[in-house]
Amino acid sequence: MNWDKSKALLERARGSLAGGVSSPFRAKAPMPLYFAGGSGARLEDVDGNRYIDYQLAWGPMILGYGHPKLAEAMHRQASLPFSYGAQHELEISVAEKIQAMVPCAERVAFTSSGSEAVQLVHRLARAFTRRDLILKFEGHYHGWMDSALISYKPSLEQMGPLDSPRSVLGSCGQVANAIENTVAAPWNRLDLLERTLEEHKGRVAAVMMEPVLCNSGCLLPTDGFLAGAKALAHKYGALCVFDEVITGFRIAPGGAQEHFGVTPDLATFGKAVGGGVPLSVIAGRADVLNMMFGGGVVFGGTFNGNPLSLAAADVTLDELARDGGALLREANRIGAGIRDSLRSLARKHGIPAQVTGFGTAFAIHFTGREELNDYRDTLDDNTDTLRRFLIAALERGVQIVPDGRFYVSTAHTEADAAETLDAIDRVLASL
């Protein structure tokens, strides 16, 4: 493929944008492309190349690109004030729809990004329990802010022994005392979770996790882990928190908590909830969220619950809930077919690989491991092979998230899947 215009724009951008991109994660792509449009599951770049897209703007485009109902709602709302800094009926309508879909949603609060939602959850949990520590799991991502970016992508040496891991800062410039307020544990190990809670007895405010570890390889929880983690959190007086920024409104209309049948005390949502616009949600117990109104917890935001974002969410949630979640079930069915076929294609070409995750969010790992259960297991992945795979796929018109993740939308069709698998067959043959 010819990417001359994208390359020229990237060079131009480096003269004004720091690093040439608006998010450093995007710079990790094998070829940072510039796009000019898209429809359904397809994108077109400035050089005129077309792609079946499995990046979906890193997850939010759950309905695909250019969804007519979503576009109509945004157009209609754009003729009204973009924001009031005050109340409007869409806030109630969207909150009620989330309540109807999400098991834990006794009350709802809106903000603009997943990172912000996590900060509120941390503050609420600490205020409610009158404790300081947040227990999180290695490899789980809860945003880029100082208090949350702990033990996200550390090396094995930095983490130390499995049975007594160290918390690891995730960025230069991060305040060192963030570690003092966070404790990290290996995921999918109830025995080690209980040991950690016992070691910090009476100090842990919340046990927080991605219910599916999407940010480090789309790893599923082992049988009974989510329920066991919730039970242990409550046994030690802590809240159970799910970070559903990715799984929410994607694995099922009610998120991972609906899919796995485990209801947390609090949950954060983002990405898919707005269908592509900036929006995040905190949902959970009324007694905890009402700490913002008479309980001393401070929270605010000029753009919280703005009409443009909620107009998009109103339509997105209607589409995902319609006919008992039929659209999302179909998307997960098509995605599961691609996932399973990727495994078969890797075997066909004699390439050691695992494909992990669920239908609308899964990842390919080039590894000789038979099982992947936690972040440490992914450290054996062959990143050089992954990079060659991503570039070869891009050259054949398939765009994938730079870490090997595939996101599937309700706009992806069986024809898209067949075309994708034909291209990936040729990619794996080339490797």
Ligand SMILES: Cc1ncc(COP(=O)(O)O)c(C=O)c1O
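Here, rigid core means the biggest group of C-alpha atoms that superpose within 1.5 Å across both forms. Positions refer to the first chain, counted from 1. These numbers come from a predicted model, not from an experiment. Only residues modelled in both forms are compared. Compared with the form predicted together with the named molecule:
Under a 2 Å criterion for C-alpha shift, the lone consecutive stretch of 3+ residues that differs between these two forms after core superposition lies at 28-31.
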The other form holds:
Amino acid sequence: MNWDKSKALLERARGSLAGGVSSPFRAKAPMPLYFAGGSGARLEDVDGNRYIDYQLAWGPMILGYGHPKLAEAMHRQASLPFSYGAQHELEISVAEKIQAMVPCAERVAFTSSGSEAVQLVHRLARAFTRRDLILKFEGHYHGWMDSALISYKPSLEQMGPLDSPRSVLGSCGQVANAIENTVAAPWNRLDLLERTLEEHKGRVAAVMMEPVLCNSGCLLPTDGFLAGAKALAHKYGALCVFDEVITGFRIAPGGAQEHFGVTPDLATFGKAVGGGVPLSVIAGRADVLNMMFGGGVVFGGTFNGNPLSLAAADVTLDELARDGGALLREANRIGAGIRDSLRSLARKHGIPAQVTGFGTAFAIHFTGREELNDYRDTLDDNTDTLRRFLIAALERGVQIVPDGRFYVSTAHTEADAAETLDAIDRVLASL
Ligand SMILES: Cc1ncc(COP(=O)(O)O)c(C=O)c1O
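Given the form predicted alone above, produce the structure of the same protein in the form predicted together with the named molecule.
The complete assembly is shown below, putting the previous chain first.
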């Protein structure tokens, strides 16, 4: 595949844009590509190469690229002021739609990125419970803010023993006392969660998790874990918080809380809710969210409730809610077919691998392990094989997230799936 124009643009970008990319996560192998267009499930780069895309801008493009109703709504909205910094009716319309779709959403608030939404949830939980500690789980990602980037991708040595793990800072320059306000526990282990809550009795404000561990290989919760974790959080006087920035408006119209039937006290959403524009949401109990209005919790944001973002969300949510969530059901069905076929293809080629997750977000792990339940289980994954797999797939026109994750949109068709599997068959043969 020829990437000459991308190479030239990257060279030019490095002269002005730090690192040449807008997020260090995007500086990926074999090189960051420059894109020039896309429609449905396909993207085209500046060299004219076409890809079936499973990266979906890292999740947001749930309706695929160039969705006509979304484009029309954005055009319409673009003829009005881009921002008011004041109230407008779309705020109510979108909040009401989220309320109707998401079980925990007694009230909602709008922010612009998932990281911001997490910051607000941390603050609300701490204010509401008058406690300092956030209990999170190893390998879960809740954005890059100081208070959230803890024990995201630590090594085994950094984490220490499974039954008494250490919280690990994620970045140079992060305030060191972030770890004093955060407790990390292994996921999918109710016994260890209870032990941790007991150890920090009376101090934990929130038990927070990705309800499907999408950021460490799309691992599913074990039976009863979500309900058990919620019950334990409440037993110890803490709030239960789901970070649904990935699962939200993807696994089901009402997110993982609808899919698994466990309603948290608070939840964060981002990515898919805006269909590709910057928008994030905090949803949850009215008594907690109302702490921002007379309860002493300070919260702001110039772009909160931005009309362009909400115009996109309005259409995206209509599409996802239509016919009882038919579009997402179909996307999850097509995705589950690809996921299951990937497993069979790996077996056919004698390559030890697991494919974990749900239809619209799953990941391939090159590992000899039979079961993957927790971040620690993924540390045996063969990252060299993954790297070769990703590059070979890209060269055959299939773009996958650099950690082996596949996102599927409502625009992916059976024909896309068949073409993908044909390419992956050849990729696996070449490894
Ligand atoms: C589960 C989860 N929470 C929070 C975030 C942060 O969102 P953003 O990148 O919009 O700040 C992400 C981003 O990938 C995420 O996956």
